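Take a look at this single chain, the form predicted alone, given in structure tokens.
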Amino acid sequence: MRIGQLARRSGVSVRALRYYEEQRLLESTRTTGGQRDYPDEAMERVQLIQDLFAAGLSSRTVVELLPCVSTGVATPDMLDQLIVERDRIAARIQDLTRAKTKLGHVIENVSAANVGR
């Protein structure tokens, strides 16, 4: 699949896809005309990259951890890093859930105060 197709299907800009290649997050082959050609699995890879970025992982960390996604094999250091990142994300989810709950209480209080107006 060409870069424009991957961009449209994944919702990621062509520029971002080129950046992913520069950072060694995504691989493509080249056609005889020099155009990038991505395998069908690139869609899943791009989604994973987007999810990991959204979770706060840096491109450097993603580059380090992606090999174990592809192979299903992790060194002890990689496994430790995966656990650290998972635990960091879990803590962030707890923080966000707490903030959401507090905002819900504020909304309830404001709504109740505005009912009598």
Given for the second form:
2 protein chains.
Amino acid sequence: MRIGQLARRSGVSVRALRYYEEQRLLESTRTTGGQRDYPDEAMERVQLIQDLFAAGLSSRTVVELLPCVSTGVATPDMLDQLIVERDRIAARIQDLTRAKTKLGHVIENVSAANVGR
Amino acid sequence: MRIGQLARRSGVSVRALRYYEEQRLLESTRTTGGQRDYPDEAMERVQLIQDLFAAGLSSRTVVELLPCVSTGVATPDMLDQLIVERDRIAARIQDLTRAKTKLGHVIENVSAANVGR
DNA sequence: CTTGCACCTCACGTCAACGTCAGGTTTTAG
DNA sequence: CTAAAACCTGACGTTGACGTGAGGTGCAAG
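Now that you have shown the form predicted alone, what about the form predicted in complex with the DNA?
Expanding to the full complex; the earlier chain stays at the top.
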């Protein structure tokens, strides 16, 4: 599969895919003409990268954790870092939940006030 | 209270507080010498700003929503935006929860493998 | 009075994850 | 064979929330 198709299928930009390669997050073989060629598994890989980015991990962290996330094999250090990141995400969920609750209260108050008019 | 004390108490940098003022998120009176002077309520205000930033709102959005968040009064447009932001946060929580679950599985697998050694 | 810390205002630097443009090559459709 | 997509490699631009000096002022202590 070439880069344009992978981009359309996985919903990210062509530029992003090249960037992932530059960051060693995603590999590709090349055609004789020098164009990138991706296997079908690349789709899941890209999806995984997107998930980890969405979770707020940096590309540096992702490149460190991708091997064990996709293979299930990890050194103790990698396990530690996995736990650190999971806990960071959990903390972030707490923050977001607080903010959401706060906005929810505001919305309730405002709505109640508006009903009263 | 002066800026250094507010910074220490609320856990943000002096630079950040000046930035908040520049973005009209936070007000201050000035001493005759031109130094910023904050009332005690500024602490809660800063905390609120931090919460909303942590929730991924931009300073533009925060400056639009701060009045109704702190007063409870909002126009219909503001209410709409409040709901939009709350839903955005909810969606983000979903994403994070997915990523956390995924990392949790990886951690389980790796741990199980390590126990086996 | 002067030392020294806290504060002031510019104003440029940073960092990540791309966007975008330039100038050239490869592949595909007809 | 040719035109048009699609692709390639640089390389500079963008955005937000500050960091980081530079160069100068305010203020409490000894």
